[in-house]
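A single chain comes next, written as structure tokens; it is the form predicted alone.
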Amino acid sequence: MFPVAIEEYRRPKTLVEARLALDGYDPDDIVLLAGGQSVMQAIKARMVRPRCIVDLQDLAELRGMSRADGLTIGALTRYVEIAEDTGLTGGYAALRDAAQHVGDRQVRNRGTIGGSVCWNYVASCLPAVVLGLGATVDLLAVDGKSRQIAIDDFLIGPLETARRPDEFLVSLHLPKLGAGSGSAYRKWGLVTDALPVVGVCVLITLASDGKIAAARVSLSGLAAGAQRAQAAEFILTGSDGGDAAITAAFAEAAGAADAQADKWADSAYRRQLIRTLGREVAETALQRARAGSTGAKP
């Protein structure tokens, strides 16, 4: 299909030309273009019917990670950035097998964490690993204000964040975690590069004992969207992480989950890759603790 009438392209250089290019349109007419890979297929289905678009790409200063106090990743940082960045590992690991595996090679090449984090798709991979990894949104507002706001809080529900129109997503911020700290994703489609009918998100860090002091798991895939699953989370913290505190969470998981049955799966299939998949994700973050705690290679 075709969009409906555009009736202006902007491009700004900078952030402060980008506050500049919001003028003149009412916020809800205007469609803030990042990677471009959802929002372009929904602009042309129109779904979404903008008067102006205003295209960030060129925004040199949202790309790139910082790891100064924890990691800082710029919104506009592409799939493809974070997949090759080897020193991903640990407790930010996560990132590079979520985005590994994000769409195809055009995807990986063009889309951008920010602009999927914004658009927040119901089964999209990079919302659940941030919020599996706990970050904070950074967002900046026309009038030059900014706000910080936990992951928590910004991912309403599929579609839905809690920016307002007239902000821009700068960054995203991970939380400084230590050697004992590991996480992992997994994602379970029809094919290989997928979207996930079932995602699973783990991050452990691990106490001076070897017993779990703190998890986050998180699940993408559900109709809701990305989601915690805390019920997961209270089983494994305190535990020896063993096979019988592992099956018992995400049974557990399994059971709470709102999993929806549709043409790639049913509720009970649903279920069941979150028991299985969340095994599986569990032990791999949890031997990437183990190994970050010994100095051994992850």
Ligand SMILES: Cc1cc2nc3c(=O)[nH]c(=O)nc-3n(C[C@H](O)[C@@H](O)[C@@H](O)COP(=O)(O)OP(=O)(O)OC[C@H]3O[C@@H](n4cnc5c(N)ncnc54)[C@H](O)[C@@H]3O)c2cc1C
Given for the second form:
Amino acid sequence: MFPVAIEEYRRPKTLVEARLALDGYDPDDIVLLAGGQSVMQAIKARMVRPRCIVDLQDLAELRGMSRADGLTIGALTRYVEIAEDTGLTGGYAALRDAAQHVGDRQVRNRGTIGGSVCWNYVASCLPAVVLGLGATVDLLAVDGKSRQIAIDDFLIGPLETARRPDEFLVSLHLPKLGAGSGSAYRKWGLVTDALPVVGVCVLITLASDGKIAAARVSLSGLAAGAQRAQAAEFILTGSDGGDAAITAAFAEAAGAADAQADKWADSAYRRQLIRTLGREVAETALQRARAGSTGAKP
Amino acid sequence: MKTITLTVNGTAYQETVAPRLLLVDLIRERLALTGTHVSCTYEGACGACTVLLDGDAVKSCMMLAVQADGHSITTVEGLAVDGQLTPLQQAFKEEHGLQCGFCTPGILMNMTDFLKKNPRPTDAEIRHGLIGNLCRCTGYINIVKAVRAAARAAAAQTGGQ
Ligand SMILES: Cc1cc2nc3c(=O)[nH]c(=O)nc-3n(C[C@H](O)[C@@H](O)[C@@H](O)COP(=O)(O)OP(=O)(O)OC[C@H]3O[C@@H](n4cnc5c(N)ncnc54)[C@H](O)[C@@H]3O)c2cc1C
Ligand code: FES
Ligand code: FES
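Rather than the form predicted alone that you just supplied, could I have the structure of the form predicted together with the ligand?
Next comes the full complex, and the chain you just saw is listed first.
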């Protein structure tokens, strides 16, 4: 397989240059290239036929994580950097759970969180995780205008987001998740670290009496794309996080899910995965939240 | 066409390439470094084309050659210096870490990066590190053995530090 002829390759050094780099082509004929771990497959298969490639690799402004008022993750931050950041504990731990098990080392050395969220593939990890953690997405348009939107509004459906073709994803911002918050993510795939047939992310925040003050639950691998499991959130919130509550929450989530049947799993199996993974992930998230609230190392 | 400069195995090259040329094709067809293999071609799943990009193991079929402009690449040909195998290559030879050898260059490149970042891996870590490389001869047991032996040899050399 070989890409179609590409007329232009541009590599802007700053965001200002990047906006100018979109000039001269219809935005639909341009591909913004980050780690290439999704879009290069599509380009080689000629499913995507760019006339112009704008390579984002030199945009230092889009790299790295900062911890002022929550956590801001630059769009070009690679999986390997998230996977190795031992400071991502408590409420942010799900990011590491996911990043450590995306594909393989070579994919993690190139793939970026921004690319994963913009591609928003059905079977993907980070879109569901940042949905579960309640991220805000920071976009910059070619005319210099920026907008911040909730991840719930950004992820529309498989391979579809609210990003316009002339917009750059600059960063993802996660709210401050202090002591008493814990999150976790786990997926099941056909082989180790494969694309998720189902993945579950849970974020729990404890109240001072040890009950669950707030819960967010999200699922990956379902045909409609990364989605919240609000039925489970409703049951977990206000509960003591005990066995009965967790079982009921994921029974409800599994029942409510539109679980497709395909060659990887039938719908009954997908529902079972939601129940089994959901329990494990909720228990891990709770442990992390409790460890944080007692000051122990999560 | 675009003119790029890159370093491959320590040698500086200037090449004029079409933007759609894949990095793996630049390496194999232009630079005639055919130790870097191609197997799955576009899924990016087999790891046979793995090279080091500024020291990080990456799949060269998943990159355009123009993206490597200004960067440094190491291929399997760049491992041995003056015919002197690296401890990892030596261990693959001694532990019978290859059968047909098709997957071997990609595995050597991935594990070179892996051992640099994790010089004392457990077997579980070695296996996890190898996920991105398929061996159709399925010789994984000896591959893991060879990586383990290379790690031990390097540790012995540095006085077990
Ligand atoms: C072998 C293999 C295994 C994999 N396993 C998994 C897995 O287990 N779980 C998983 O979730 N994924 C997996 N993936 C997919 C991978 O995670 C990619 O989805 C991810 O790396 C995409 O990020 P990228 O930086 O490579 O993006 P690219 O492929 O470069 O880009 C993807 C899309 O996002 C757009 N884009 C990228 N950055 C920006 C930006 N800053 N602003 C605007 N648009 C942007 C691009 O234009 C493109 O449309 C796997 C991939 C491979 C090859
Ligand atoms: S040829 Fe590059 S991963 Fe298979
Ligand atoms: S030795 Fe034959 S493919 Fe690995």
